[in-house]
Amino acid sequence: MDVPNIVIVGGGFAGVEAARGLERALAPTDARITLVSPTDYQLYLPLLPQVAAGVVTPQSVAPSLRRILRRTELVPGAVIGVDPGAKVCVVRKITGEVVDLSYDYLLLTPGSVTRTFDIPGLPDEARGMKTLAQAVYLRDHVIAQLDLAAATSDEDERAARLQFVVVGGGYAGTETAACLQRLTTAAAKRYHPRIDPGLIKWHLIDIATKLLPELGDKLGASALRMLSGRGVQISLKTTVASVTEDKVTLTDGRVLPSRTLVWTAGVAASPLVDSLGAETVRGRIVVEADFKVPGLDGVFALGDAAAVPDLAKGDGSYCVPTAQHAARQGRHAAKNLAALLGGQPMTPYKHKDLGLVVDLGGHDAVSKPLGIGLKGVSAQVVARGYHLYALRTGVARFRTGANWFLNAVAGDDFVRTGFLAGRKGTLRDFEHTDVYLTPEEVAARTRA
């Protein structure tokens, strides 16, 4: 039968939840569901710092899309342009081949990319934490610095290799600094007797005036005390002025000898947004409360790349780009599209954020579920319980729980996998933002 083709762009929280919801709400004779994603798994981003630290394995936080989705067609690639007039997506497959994909309804959930600034050396020297590969590369790199520091007799080189800089005082940067600080300290004590653990220095840098502002002043201050007590040097109202292979220069004038800069200073909407020619606010597609993109027939947008009105606040603001909102928007979008195909009215999205959890490793954590501030062990229990709940498959939950138990009992072997051979694993290696097409290039291709 000739049924409508629903194309979902992106296999993140919003896209996968939308596909799951559509599979449940629609029969195979109602519509064909197609998901375009460069990976065949749904990455659980909140646990990437624990992947970098070796607390959980990469497979644990990457549940298979084929386990989650039963009848959705998977296209291995990325959408690099959209022609809303012709109702065509331009797809760049993982082989590099570029093909056209027609749609009747389009759910745009392309997610976000690392937000960068015009800082000399940043793309070529900084490492990100946005993908599974980046987390694995970062782990290899950090362990390599310990190995190289232990092997050198050059004091200046040793100091640079043992000084690490993380930029970004949100939950991603804070968790990354916290988890990797524990890794380097434990590895030095256990396997590197030539390295004085006191020589290992971790810096957490942010231009904001507070750490973890999303959690409020009290919990943010608690997290700052926990990290400071472990030796992490936190510098607020500061950012990076420039970076080279062996030093990081800060805006306050300090020059830190370092071979490691981790950049987690926020996210920006996928460059795919620019190919539509739609109205945007701060780089995100402006949508109505039911996710429709004004003026574009059959196009819906949600997740990090969409400016969805936050009706729960009612102040004209937009939903913050979090995994929690993206997942719930995906489920709501599936209900709306099923209603549309069934001739029923769509409903606006309205959901209050249930809070954030921040795992700082060990017994250190701060959480704010339902507005209740927690710290220490109780916050850790809430954080890990939430992560197990949010993981999409039972297999992923079991693997993650088993990893936590094994790490607590046996610790880590701190081995390098070899992924870094011949490649630095920097932002330039992963943030391929130059592959997207302009509206004119899309039109020239689809309407030729």
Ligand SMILES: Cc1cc2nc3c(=O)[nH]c(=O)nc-3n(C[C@H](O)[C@H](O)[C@H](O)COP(=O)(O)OP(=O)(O)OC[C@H]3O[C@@H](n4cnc5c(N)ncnc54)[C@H](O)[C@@H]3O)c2cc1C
Given for the second form:
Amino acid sequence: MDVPNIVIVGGGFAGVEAARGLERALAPTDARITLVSPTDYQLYLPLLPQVAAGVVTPQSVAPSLRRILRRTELVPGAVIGVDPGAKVCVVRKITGEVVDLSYDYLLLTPGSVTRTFDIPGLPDEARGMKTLAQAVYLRDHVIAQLDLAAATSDEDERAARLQFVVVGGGYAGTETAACLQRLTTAAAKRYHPRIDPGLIKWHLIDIATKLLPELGDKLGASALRMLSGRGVQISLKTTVASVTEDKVTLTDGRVLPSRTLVWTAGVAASPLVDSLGAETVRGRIVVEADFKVPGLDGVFALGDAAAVPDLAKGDGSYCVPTAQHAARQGRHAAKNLAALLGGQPMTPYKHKDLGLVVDLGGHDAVSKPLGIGLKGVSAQVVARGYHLYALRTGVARFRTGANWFLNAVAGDDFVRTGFLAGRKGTLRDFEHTDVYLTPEEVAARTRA
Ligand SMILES: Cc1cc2nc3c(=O)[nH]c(=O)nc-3n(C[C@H](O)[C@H](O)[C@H](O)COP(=O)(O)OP(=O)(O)OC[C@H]3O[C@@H](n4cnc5c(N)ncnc54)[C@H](O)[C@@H]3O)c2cc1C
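Next block, the form predicted in complex with this ligand, ref. the form predicted alone:
What follows is the entire complex, opening with the chain shown before.
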């Protein structure tokens, strides 16, 4: 069948919504839809901290792409380069085999990776919170620290194993510190009578002057009070100067003996963006308000990887990298592409932010739906209701709801899976940022 091939790169919030929208808007005789993704699920990242804390299981936040999509063809792999001139993607399958995939239209939605800085030791020691494997690994690692601390008679080692450092006071870092602090406190109380609870220390560090700046001053201050009340030590205007296997040195001069540094200090667009040789702003690919990449025929970009003009703000800024924008951009891009194929005009994307929910575990939460500031139980109800609504399949919603119920009545067993034992599990190990080709390498391959 000689129909245009639409290739979507990435099966996250933007990619999946685009594929669903295209399946609805176009008949199989209008276009072929192909989605390239290293995973066969759509990861619901906002609940990753709860996976790390064992409140929900990994399966609950990983709805199957095959359940969500009807006729989109799935290619299991990652696009490691794009030749926009030849209209070819270079795909590295999950087996390692590298193949070329031609497209007529390309939707780039590869999302983002953890943003790092030139800090000594960071690439080798920091653990991230961007993939399912990272969340599961972090859980294993934290539980292992408790087990090892309980088993050692060396007081220095015990203190270091019970001191945890999280960098990043946005929603990812704040939720991670909050959820894992609850895990360690509950685990020590229930299963480790030999551990002095006073030895368990959680630090939340950020270079900014406020926690959760996205929520405004009042709610950010509420979250700070909730966490401080639970014993989390929050240090603002501070970051990490260096890190080794057993200590974290902060820019204010403090040296924290610790075996755990969780790094959630922002995101950077997928390195795939660099292989196109297109214009970028702060690493994100520059697009027009209808997602077209200027100068590249048939190429669109959206989600975290793209700098989409924020027309709702109208101040020349770009949409912030959130699931809220990515999913809506995906739906809008599908409409635009269907319009383009039908000879109709495309329309610009405009969406006013609906707010943010931050679950700090237990009854602690802060949220700002439609500009209304909430904290405590009401915020928690809004947060959990929003997550259930936003999860893509009924099965995932049911699993997540059942997990919350079971965790509330029966608690956690605090067991390690052991699947990743023996691997350090650093950012590089899990985010595969070193597999991408340069524009020259792509051209040499596709035009050989
Ligand atoms: C811990 C955490 C909590 C968060 N909480 C919230 C929240 O509460 N509210 C909110 O709005 N946002 C939240 N976010 C941000 C939100 O998850 C992202 O903005 C959103 O996922 C971006 O969607 P996306 O489709 O651009 O990328 P993603 O959803 O990350 O999807 C990218 C997809 O592309 C795939 N991929 C990557 N590289 C390639 C490649 N080379 N080839 C093929 N496929 C590739 C990935 O495997 C993935 O499937 C949170 C993020 C984190 C990490």
